[in-house]
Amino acid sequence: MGNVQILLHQHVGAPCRAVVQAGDEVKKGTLIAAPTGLGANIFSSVYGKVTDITEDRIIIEPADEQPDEFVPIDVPEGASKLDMVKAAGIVGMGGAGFPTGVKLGINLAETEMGELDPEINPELPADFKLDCGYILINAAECEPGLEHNIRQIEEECDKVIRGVKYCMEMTKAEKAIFAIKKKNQKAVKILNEALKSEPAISMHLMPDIYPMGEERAVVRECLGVNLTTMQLPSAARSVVVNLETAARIAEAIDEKRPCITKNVTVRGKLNGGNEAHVFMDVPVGTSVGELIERAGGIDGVYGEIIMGGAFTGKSTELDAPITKTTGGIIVTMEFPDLHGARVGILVCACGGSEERMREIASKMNGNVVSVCRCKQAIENKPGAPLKCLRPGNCPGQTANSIQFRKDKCEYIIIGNCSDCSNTVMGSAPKMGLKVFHQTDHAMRTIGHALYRTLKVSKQVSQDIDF
C-alpha cells in the first residue's frame, strides 16, 4: 500500500481542519480532522504515521501491519443514535456528501407537507397530504456500470435494514421504502425475503432509466410527489438515504465504527476484461491507481480515467485519492478524433457541467461553437449547480437542435438523461447533426448500450416472480 492521502473536504460545507501534526502516529479510527462549520469528522483509515499536512489533505505513510481493530468513535455513555452518526463522520455516500447527522436531525412525525406546485403535480389535489413520514432508501445504483450498492444488498442485507430502521427511529418515520431497479433480480429477491418480517418497510421497483437515483426522482417514484427545484424531500415528509450510507449508520451505532472505508466499483479498459470489479471497505485515501492495479491494471492506451459515474463524474489521475463519496473508477477507451469539426454542446442538469462537456469536446479535438441548455435545467441562483425541473421526464429538445443547426454545427455532444437523449434523437439526426453522448466512450468500453433512442418503458410493473 502506498501513501494514503485523506482530503480535508469530503462533504458539503467547509473543509475540515487538521487536529494532528506531521510525525504523529495514528490508528484506524484516529480523529485527524474536525469540521469548522457544516461538515463531518474525518478519521485515519490506516495504521501509520502522518508525514505531511497540506492545505487540502493529510498524508499518512501506512505501517506494514494493518490490524482489523479500529479506534471506536468517542461518544459519552448514553449518547443518542443521532450523536453517534454525527461523531462517526458519515456523509451521503452516493456522491452528494451532505452530512448525514444533519440530514437525519428532523422529526418527520411533526413535519408538514410543503406547498405543491400544481404545474408539476397536475394529478394531485392542492390539499394532498401524506399519511406519515418516510425514509426512502436510494438503492437505484443510478450511474450505469456501477454495482457496489447492489452487491451490498446481496451480501449485507441485514446490516442495511438495521441502518434503515435506525434512520426511521431517529427521524420518527413510520414507514420506509427501498427504491431499486427491477433489473437487479437477485438483489430484489434477497431484499423481498428480508422484508417479509418488516411490515413498515416496503420496496418500489423502478425502470432502468437514468436518473432514477436523483433525490427528487426517488421521491416522485416512491411517493408520487413532484418537488420543485427549491424543495427538499422534507417537503414530502421524507428523507432520502443512500443504501451504503444506511449500512455505515448501522456500523456506527452497533460497533461505534467511524466512517473510514468506501465501497467502490472499478471497471473499463482493464487487463482481463471490462466487467465490474467491486471492492468493499476500501480505506478512504487509497489512490485510484492502486485500485486499478487491484482490478488487473490498465490494458494499453486509454482515453481518460473517470472518478464517479459516467454522467456526473470527473476526469482524474492515478495518484488521486478516493473519498467518502467516491463510487466508481472507470478507465475508458480512446476518444474519437473530430479533426476540429464544429461542435455544439447541450448541457443538462442530470449530466456533466458545461466545463466537463467542454473538456470532453477538447479531448475529441472538436471546436465548440455553440452551447445550449436543456429548458428544464434550472439555475436556482447564479453559479449554483443546475437542477432539473422533472428528472428523467423530458418535454423535448427540438428548439436546441434548431439552434445548433443555425450555428452550423456538424456534431453535438449531449449530457442528457435517458429521456432527454431520446428527445434529442427525435430531431437532431433529421437536421443532419451527428450526436455523441458524453458517456459514449465509457459505455462503449464497458459494453453498455449507448444513450440514444429510449428502448425501455419509463413505467415498470411492480409484479415480479419471487
Second form
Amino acid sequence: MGNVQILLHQHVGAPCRAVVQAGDEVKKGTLIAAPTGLGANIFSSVYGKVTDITEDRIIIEPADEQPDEFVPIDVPEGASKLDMVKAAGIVGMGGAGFPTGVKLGINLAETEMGELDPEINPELPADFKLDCGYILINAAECEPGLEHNIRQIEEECDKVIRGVKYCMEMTKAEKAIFAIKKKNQKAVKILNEALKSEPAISMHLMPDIYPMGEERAVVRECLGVNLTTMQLPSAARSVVVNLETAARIAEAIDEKRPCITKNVTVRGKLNGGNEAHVFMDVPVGTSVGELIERAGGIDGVYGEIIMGGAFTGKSTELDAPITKTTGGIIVTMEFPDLHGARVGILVCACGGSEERMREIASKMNGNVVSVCRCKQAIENKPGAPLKCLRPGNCPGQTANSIQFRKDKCEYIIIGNCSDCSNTVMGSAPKMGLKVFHQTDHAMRTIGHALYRTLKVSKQVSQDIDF
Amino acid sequence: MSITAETAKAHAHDPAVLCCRAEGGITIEPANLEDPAIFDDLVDSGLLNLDGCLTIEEVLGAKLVKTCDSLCPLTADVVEGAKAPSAPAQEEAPAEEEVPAAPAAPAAPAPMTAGGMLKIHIGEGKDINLEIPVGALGGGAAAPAAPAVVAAAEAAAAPAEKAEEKVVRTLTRKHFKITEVKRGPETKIEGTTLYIREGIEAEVIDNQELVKDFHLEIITPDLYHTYSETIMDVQPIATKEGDDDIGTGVTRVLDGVVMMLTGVDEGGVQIGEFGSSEGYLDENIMWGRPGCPDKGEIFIKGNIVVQEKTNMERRGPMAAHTAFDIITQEIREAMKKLDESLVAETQELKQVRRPGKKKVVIVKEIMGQGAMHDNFILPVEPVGVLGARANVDLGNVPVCVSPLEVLDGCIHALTCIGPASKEMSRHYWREPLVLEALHDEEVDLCGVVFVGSPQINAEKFYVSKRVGHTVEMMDADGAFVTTEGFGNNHIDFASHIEQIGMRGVPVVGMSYCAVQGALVVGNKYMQYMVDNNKSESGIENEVLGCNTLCPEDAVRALAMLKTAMAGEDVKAAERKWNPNVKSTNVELIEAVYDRKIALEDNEQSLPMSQKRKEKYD
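Coords for the form predicted together with its partner chain, given the form predicted alone:
Shown next: the complete complex, the earlier chain at its head.
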C-alpha cells in the first residue's frame, strides 16, 4: 500500500498536535497526535514508520506486514466507559466529526426539556415534556448512493446494539430509537428481530426523502419535536449518534480498540459498473486513489471525485486521505457544458455551500449571475454553515424563481432537499428556467433518480408490512 | 414563500395558494401558503389562475382533502371545512384595492416601478427584500385624497376658526436686475451690468492644487447652443447684508444671471457618476426646474479641469467648488456696495407657525457617501463655501434648519451625479415643498431636517435612527421624506420612513422612481409615495434637473400627507409604473381644491440631442 496520510484535523474543534517524530516506528493504535483544545486523539492506523510531519498531517510509510493486532487504548484499570470513548478518539462518523466523548458527557435523566419555539411546533402544547432521555441512532444513511451504514446493520447488528446500550448507560437515557428508512427492508427485518429482546430500544421508520438524516430531522421524526437552528438535540432530552459511531463505541469499550478505521462506500464511474463497493474498516489515512483502485479503478474520463455524499460532500483528489468522517467516494461522469450561459444558484442548508455551488457551476462552464438562498436556510453566526429551519419541509421557492427570471438566468442549479426541489419544479420550468440539481452528475452516474419532483409521501406507516 | 400568521392576517381576503406540495389530510396553516404579494406576477405570466380560489381566512384551519402540488390554488373541491368569508374590509369603495398598508413582498419582477404607493417589504430580520414599487405618485392620493381634501376644504370654509398665525422670523430678499455680464478690469456692478475682473481665472487655478485648468465663459441666451462639459452645479448669486445670518435679515440676490460650474478631469472624464449632462446646453438643461437656470438667464459658466482621476474622489469636486466660489465671492463683495436705488424688487419671506394645525416636518435626505457625493451645510454666504461644514465630515447625522435657512441657500450642493434626479444648489433656494408647506394654511411646518446618506449600510441605519428620534421629539403629526438620486440611497430613504412610521407618524416619501429608479428595498410604512419622475420613459435621462421635486410634486405630496393624517386610505400602488396615476391624482386635487396645477414640461420639450437619440428615446 502507498503512504498513509493522517490529518491532524479530522473533527470539530482545533487541530491536534503531533506527539511522534519523523523516523518513529509506529503500530496500529500508537497515539500519534493529541488534542490541543476540543478534539480527539489520533492514532496510527498501520504498522510502519513516520516519514514526515507537516503542518496539517502525519505521513507514515506502512510496513509490508500488517498484522491485525493493535495497541489497545491506554486507560487505567477501572476507567469509565466515557473515558474509554474519549481515549479511543471517536468522533461523529456521520460526517460532522464532533468528539463523541464530549457529546456523550451528558446526563439525560437530569436534562430539562428546552424551550420550544411555538412557531415551528404548532401542534405541541406549550408545556410539552418528554418522559425520559433518548439515544437516537441515526441510521438514515440519507446521502443517496451510500450503503455502508445499512450494510453494517445487516452484518454487525449485535455490535451496533451493544454500542447503543453503552450510550444509554453513559448518558442515563432510558430509551433508544433507531431512525432508519423503510426502504431498507432487509436491514429493518434484521434489526426488528434483534430488538425483540430489547424493550428499551425501538425503531422509527422513515420515508425515502432527503434529508431525513439531518440531526434535527431525526429528532423531529422520532420524537415529534421541532428544534430551532440554534438548539441541540439535548433540548429534546436526546443525543443523536450515528450508527457507525455506536459500533466504534462498542469496539472501544469491549476491545479497547482505538478509532483507526472507517467504513466507506466507493462507487460511480468505475470499471465493472456503478454498483456500490462497501469497504469496512478502511485504515484512516488511506488515499482516495487507493480505495478507488480497490473498487476497480476509474472507467475512462470523469467529472470529479466527491468525498462524502452528493449533497454535502466536497470535491477531492486522488491523493487525498480518508479521515474518521469520510463516508463516501463518488467518481462522477463528466459535467454538461453550458457554454457560459447565465446561471442562477439556489443555496440552501441541505446541499452544498455557496462556494461548492459556484464550483459546480464553474465546472459546468456556467456564468453565475444570480444567487438566491432558501428562506429557511439560517446562518446562526456570520460565516457558520447554514442550517435549515424545518428540514425537509419546503417554505416555498417561487419568489426565488421570479428573481432568477428577473436576473435573466437561462439555467439554475439547486441544492435543495426533495420537498424544496419539488417546489422549484413547480415554477421554474414554467418560467423558462432550465433546472439542474447539484447532485445530477452523481445521480446519473450511480443510476439514482434525479432530484426533481416528489412522488412519495412524507409519511410512512410504522408497520413492517413487507 | 410561505407566510407567517401575521402576514396571513393582513392578507385574510387574498387568495389562498399552496406554496409547496402538501399532502392530503393536513390542516392548512400559514406555513402552507404562498405570499399573495407575488400573485400578480404569476397571474401575468400565466402560471397561476385564481378563478374560484378561496381566501386565506377561509382555508386556515381547514383540511386539505388530497395531495396538491406547489402553486395550487385552494378551491372548494380540495378543501374540507372552509370557513365562511367575513365581510370584505370596506365595501364602500367599489372594489378597488383599498388599503395599502399591506407590505407586499419580495420578489421583484422585472421592471417594476412606480406606482403610487408602494409595496415592498423587508423580510423578517435580515434579509431584505425587494421590492417593487414604485411609486409613481400619488397613486395613492387618488381616491382617498378626495374625501380628505373635501373635509379639509369644508373646515377651512367654516367660520373664522383661522387660528392666529405666528411669524417666527422673516427674510427679506432684495433683487437686483442684471441684463448684461462683461469682463473688465475689476469686478463691479454698474446699473444692470455686471463686470467680472479679467484674469481672475489664474486665481481660481492657484487656489486649489487639484484644479489644473479653468475657463470662464459668459453664456447669453444666443449662446445656449454651446457645448459644455457636465454641469456640476447651478447657483444663485446672493449675499447677506451686514452681519445677518443665513435664513434671517436681508439677502441681496442678482436676477437674470446664475453661476454654473462644469467640469472634467485631466483625462477628459466627466465629473459624474450615473450619467452626466455634457452636451449642448440647450439640449441638456430642463429649463425652469427649481435647481436649473430659467430660459433667458445669463450663465457665468466656469469650466474646471481637476487632477486626473480625482473626478470620483471627494477632494476633486470639493476643490472645484471651492475654487469657483472665489469668483462668486468677489461678485458678492461688489453686491454689498450696491446702492439701494438699484433694488428692482423686494420680497419678504415669512417663517410662519400655525399652532393648532397639523404639525409637519420635512426630512430631506442629501448625499453624503463621500467620493463626489457631499454637501456643504450652512455657509456664511448663501450657497457659499466659507463657514460651511461638509455633510460627510458631520457624519451625515440629521441637522435641523429653519425653512428660511433652506430658502436662503444653506445648502451648497456638491451634486455631480445622476443629473436628472439630483438637486443643484439652486434647488434649495427655490425648494418647492418647503414653499408649499410654508404657505399652506392647513398645516404647521415646524422645520426641515437634512440628513446625509452615508455609503455604508451600518451608517445608514445609524443616521436613520437619529432621524426617528428627532421626529419623535417634535411631536409631528406628519412627515415628508425626500431624497435625490436613486439606488443606494433608497436604502436609507426607506429606513428613514420606517423609523418615522414606526412611531405612528404618517410619512409621505418623495423620490424619483419610475422605471429606472424603482425602489430596491421597502417596508410597511412606505404606503404614501410620490414619484418625482417627469421623463417620458421613466428614466434617468441625463437632462439636468428633469426628475427633481417640482411644485406639482409638492402639491401632490401635501394632499397625500393630509389624506394620511386624516386617517383616510390611500390606494396601493399599481404594480408597474403607470404615469396615469399621477394625472388622475392631479385632476382630483384640482377638482377638490379648485385650483389649477401647472404641470412641468419634460425633456420632450427640448431639442433632441444626439446622446438622447442614441441612448434613450
